[in-house]
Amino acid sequence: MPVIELTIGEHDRKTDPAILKAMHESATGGHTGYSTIPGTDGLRDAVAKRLATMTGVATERNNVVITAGGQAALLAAHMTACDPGDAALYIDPYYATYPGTIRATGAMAVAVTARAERGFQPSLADLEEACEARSLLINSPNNPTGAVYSRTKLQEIAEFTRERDMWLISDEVYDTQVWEGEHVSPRALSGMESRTLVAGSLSKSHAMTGSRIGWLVGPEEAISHAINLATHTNYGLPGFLQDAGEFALQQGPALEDTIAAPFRRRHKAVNAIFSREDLNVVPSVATMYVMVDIRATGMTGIEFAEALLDEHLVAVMPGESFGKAAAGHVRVALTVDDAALEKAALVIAEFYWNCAGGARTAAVSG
């Protein structure tokens, strides 16, 4: 019997055939040699147009450098913002690579706890207790929690960075997966354009995880340093991939909505099941994930996830994978077909209540 795999943020649909066709035509047309190191003019212009349209902030080609996915953009952002020995703050819970990315630059990675009782959103008091730092990394919409920072929260964070003359690094790779409310880029807030670096990619918005097309957007001078880094690291991305990325962005919001639609639907369905079965779910309004609080079982997230896999062949990520703040939680990725996902949600609910002492039993179908 196969495992129901709910651990990885990988779409269960493949890259759109039209994008692959554009990629193939570019490659067979000869765009296989060295490419412009900051990114092709066409792709940089397309990214700039997308960001300008979404945020209202004037964005030009020189504000954009193309990177090998959002991960490389985060490394470039910290290399740009920090010197060796600087402290760089990030919010816990966090995407698993954040601390290592910061350490790779020679900076010191310092976590700021966002507490479960506050919906995993950082408080000003928690930020103010942190050490003096050169940068702050935030992620909204958030992986793993599905939280979206409100405009008020982002204004609070922005003021914190302005008062301390810090860089704000904003990971916005999930900007198309917001199910309630709005996504606000801090770059659009008053006084923040000159001190915000935005990391993005086509991985989640266009189901192009393996194509490794990302970007860093920010002030022109900062981006010139990131371009210098690109010159001395990967020396540019394959041109045929960039042409495919440009084509993907040219399809506009309609394609992005099509890619996001299954996760919107599944997010609603899984939350409905967990609500009906009385599971405590972290308030989530975005992304392809749902976080479940399993502390009432007396188990750690690791123990729960391992036992769920061993006994029921359902794989989820323990919250401890994403930092201390998420301990006692598990992250459920909404990345299998609807029927399998709903079956897995019922299995998780039944397993939860059995581990919590059998106070409630969910009916598992199938």
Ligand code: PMP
The other form holds:
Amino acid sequence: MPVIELTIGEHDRKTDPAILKAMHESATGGHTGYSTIPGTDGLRDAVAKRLATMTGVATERNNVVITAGGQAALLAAHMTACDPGDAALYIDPYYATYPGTIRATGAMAVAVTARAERGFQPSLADLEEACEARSLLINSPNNPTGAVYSRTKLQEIAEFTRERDMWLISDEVYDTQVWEGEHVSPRALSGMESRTLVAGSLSKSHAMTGSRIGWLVGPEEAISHAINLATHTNYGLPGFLQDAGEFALQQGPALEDTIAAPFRRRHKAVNAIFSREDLNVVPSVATMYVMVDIRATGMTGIEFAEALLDEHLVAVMPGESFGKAAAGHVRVALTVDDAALEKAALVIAEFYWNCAGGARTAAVSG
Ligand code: PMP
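Please supply the corresponding structure for the form predicted together with the named molecule (the preceding block corresponds to the form predicted on its own).
Then the entire complex follows, led off by the chain already shown.
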């Protein structure tokens, strides 16, 4: 029996054939030598245009450096913002690479807890308790929790960074996966353009995880430092991949919507199943993930995920792999076809109630 794999944040569809065709034509057309280090003009312009359209903030080619995925953009952002020994804040729960990425720059990674009880939104009080720091890394829409920070919350965070003269590093790789309301980039908030570095990528928005095309966007001077870093690390990304990325962006929001559509549908369906089955789900209106609070079972997320895999061949991520704040939760990636996913959701619900013992009956009758 095959395992239903709901761990990795990767689409069950492959990169669009038209994008692959553009990649092939670029390569056979000769774009196989060293490419321009900050990124091709065409791709940088396409990224600048996308961000300007989405946020209303004027963005030029010189505000953009192309990186090997959003991951390398996160590293470049911290290399740019922090000196060795500086404290760099990040919010827990977090995408698993964050602390290691910060440490790789020589900065000190300091977690600020966003509590489950507050829908995993960081509170100003918790931020203010953190030590003095050079930067704050946020991620909205959020992996793993699916939380989206409201405009008010982002304004509060922006004010916090302005008062302390910090960089705000905004990981927006899920900017096309907001199912209700809008994606707000803190770079668009008043006074924030000069201190915000936005990490983005084509991985999630265009089903191009393996092409490793991302970007860092920010003030021109900061980006010039990130370009120096690019010279001494990748020395530019493959030109044919960048041409394919440019082609992908030229397709505009229509292609992005097509790629997001299955996750929009599945997010609704899985939430409906879990709600009908009385599971405690982290409220969310975004991303390709649903997070379930399994604390009532008395198990850790790791124990729950391991037993679910052993006994029912359904693989989910334990919350603990995203930090202490997500302990006692599991993250379900919506990355298999609808029928298999709905079947897996029912299996998870039944397993949950088996583990939680009589709790459901008590909850219903009491
Ligand atoms: N940030 C977040 C929040 C992510 O979930 C991921 C990938 N899962 C990344 C950044 C990096 O993505 P990539 O390097 O593929 O663009």
